[in-house]
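Next comes just one chain, in structure tokens: the form predicted on its own.
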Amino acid sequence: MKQERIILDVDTGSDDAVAIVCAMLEEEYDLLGITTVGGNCELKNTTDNTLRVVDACGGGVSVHMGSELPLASTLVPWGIQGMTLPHYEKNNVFGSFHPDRLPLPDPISKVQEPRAAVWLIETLLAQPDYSVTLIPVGPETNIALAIRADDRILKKIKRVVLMGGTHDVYYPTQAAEFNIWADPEAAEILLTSGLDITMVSLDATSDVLLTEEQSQMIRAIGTVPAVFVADMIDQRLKASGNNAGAALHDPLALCAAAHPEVLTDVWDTSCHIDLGRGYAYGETVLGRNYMQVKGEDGMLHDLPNNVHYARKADREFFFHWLYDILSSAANH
């Protein structure tokens, strides 16, 4: 019985792909549409991959195009973005993880309307109250779209579960984590919105690393599903050099959304991102003590916690909770 009612926000690439393999796969997931944004490449490509894997795993969720530019760090020509984005294209760096094609057939499937934004808007308003969860493993920019247009849908969304954060492993700067730094302002709005958030951050992801030995694993299984997730993470372990494993980010926050026994410490905290367009752009910037507000009382109060910042994540539950969602639907 499919229990946690989700929907899944991506920029695919790679590990967005496996993530998409598992949301379709997994039983405890009601999965009720994907909508995806620019990111690891661009928009024309993350919805197209979207749509090879869709068909791969046997069709029927609707995907809705989104929103192809942050909401504001592309404004400034001089930004940090500007320096940083020409050296990962020069160098191929994005390219090495996230192929603008990835190795399925071209998609059967075509993009639904409306576009991400109001298809969120509607989808949720037409749930009951608190009763879905939200998994972005990209930039926020269309949930927070959707959130500035109609705030009706804050009481729709049961949790959010994102990918996304770094408090001690950083990229691509020196201060930010992929997904938060590609817009900064989406991610600060999504902090600040009420919503009941957990952050699997760049730090937890860097703990489930899979081996070329688990990929062999998986490729046995001999499914078209279990064999793209073997290619994934054997061009993910070429891409890293890394000989004790390659990160699948982005799954782990689905895995996280049903079982948050795959986070291994996680701190209440507060949370919110630096949008000072300096070196540190995107940086998130966890329970610093000179945070403070002024509260009605006319006192200063440091910021309340926000979110629930997980750092560390157990590598053979993930493994297994991945492998047995491949091996299941194999024998279905």
Given for the second form:
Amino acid sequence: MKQERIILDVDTGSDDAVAIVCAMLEEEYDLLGITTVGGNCELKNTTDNTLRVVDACGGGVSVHMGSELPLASTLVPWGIQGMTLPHYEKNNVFGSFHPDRLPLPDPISKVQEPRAAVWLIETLLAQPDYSVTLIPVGPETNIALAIRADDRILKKIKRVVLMGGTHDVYYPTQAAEFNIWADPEAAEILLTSGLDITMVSLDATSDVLLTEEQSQMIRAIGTVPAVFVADMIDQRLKASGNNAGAALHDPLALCAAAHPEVLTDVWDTSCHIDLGRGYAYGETVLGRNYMQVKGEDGMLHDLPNNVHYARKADREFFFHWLYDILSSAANH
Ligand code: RIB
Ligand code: CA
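How about the form predicted in complex with alpha-D-ribofuranose, since we already have the form predicted on its own?
Now the full complex is given, and it begins with the chain already shown.
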């Protein structure tokens, strides 16, 4: 079986947790390690949650603590505390999607040294050229720090498949998607790195909703990981209040890393992030080729296409991919 050598960067949260379960149980992934970042919750909680999930799936994968805060933005994306939007503070919206403590036993395994950015550099420099797929599913702070600290790692990265960005579906602000909005400067460093980047956007993940019936099918598998995934789907169904189903953003990025066919409408385009500190801070600015830049020849050129932007995904493919991982692991 062809294995994808991957590194997951997470802000564990309920959907990050499902991505970790799938990465650990599915043999087509060679998971080199996991790095954590502040995002859905404070770094301590995203890290403890990551350790809980790793232990629940049998352990044996190193977890490296990363950045608490974004590179430059004034946001402190700890769930809702740092948000400047009264709606979120009043309604504790994030807490209902991403509890500070996931419903799993306290972790036995410990975080490993070195910290995330150093581990990323040391691990990537030790790999063959263009051999590792990075899968960031939280704010891209750790990845940006590693790139700025030692750009030799770029040659070791085959491609990046990230969960983030948006064009038609906005959350949590009127202009942006959370992972990008939580650290816009980090996202722009990644987008201007020259790496091969697939953006599994909120447009695509909002397409792929899981229903209560599908949650019950997963729960019936009966293993600890399967019951936990069903709990996460139910948590998100309750928090979203959406009868049509619950989006599981992060595992779709993982699925796309091994099965790009799950992405049904992909647009090669230019993508940059609005770094102004206004209402559009963190906006994913796509395909605006009227913005031209002066090339080395002194002439004006369109912005180069720097992302494969996924707008839609195959809901049935994703569910069967998720179900098959959990059910085949149950038979091992
Ligand atoms: O916008 C969705 C993203 O924000 C997901 O990664 C979710 O975990 C949250 O971090
Ligand atoms: Ca996440």
